[in-house]
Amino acid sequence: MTGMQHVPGEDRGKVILYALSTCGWCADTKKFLTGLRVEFSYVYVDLLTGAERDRVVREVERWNPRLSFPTLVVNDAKAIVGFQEQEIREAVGA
């Protein structure tokens, strides 16, 4: 995925943040993960175009049918919708 960015940190499993570039809660989630020193990848869905955007939107909808942001997916098993500090902390074991 060309729009995916990687943030280095401690390996806590596969952590992907689907976000919007203009979303304050998305920025807070990104900052929170960085503060926990968790390795994660993120993508700003609103900056994608064409087929890639369509594919990523379908991916987010699989985890979060309301298609709201941020949507955080941990280990392809758990989705956390919104900025939920405690849930995030528990999901990444930090």
Given for the second form:
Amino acid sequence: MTGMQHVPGEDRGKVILYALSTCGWCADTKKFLTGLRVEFSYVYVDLLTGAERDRVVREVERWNPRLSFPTLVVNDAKAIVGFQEQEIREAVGA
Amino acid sequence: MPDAASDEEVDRFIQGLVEEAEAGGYHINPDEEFTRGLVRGLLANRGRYGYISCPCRLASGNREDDLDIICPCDYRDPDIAEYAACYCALYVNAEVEAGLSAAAPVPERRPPPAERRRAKEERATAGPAPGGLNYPVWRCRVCGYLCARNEPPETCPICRVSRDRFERFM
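Now show the form predicted together with its partner chain, given that the preceding structure was the form predicted alone.
Now the full complex is given, and it begins with the chain already shown.
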């Protein structure tokens, strides 16, 4: 399983979650977003390979030079690093 | 999804982890579901890379570049001291272990990729032991154990990590 996965929900803008398939905080963030019933996409960067992985890594680094996970990008404008419930809630207006 | 390890394998791994942690004065996160998820991640990484790199960090697959994030990582002890838990929250302090407080997300202490590349180059050019010392001094990057001998020990006698986790201290 590679590439971007889509979770249907209420449209609150473009919400992209960069995550690792093995990480507990990433799982909590994904669960939290799902619970908020917002539409979002997520990608497990550790499962990507080759050129696709390089491309996505550069994408994450642009928002978060530490390249840490989860990194949540809302509307190509705001990045939230880590499982920050309050910040996420505010960014997606839920 | 992590490559599936059996429940039995996960239980066995956690039991070993708890015994070793407690013997060394460390504590494993008492949140069973959360810890099981992390251990599944560790086992998945062992299957992928051959070593248990941190489940909450992106491994390169090159052991030398990932040494600092092989569990227990180089950042565990300072993170427990400052935030009551390590970055992925597998290890916690005594208070969290006793259920008196909960583990919360910890900011990333690992330097960003560019800084790590620079540090690696500097290490490669480290000089000989300073004058007056009969032996070089080695430091365990994980727990800080120091020893003066020609080579670091095969296994850290304090925290059990492998020889390649030692750095030249003096």
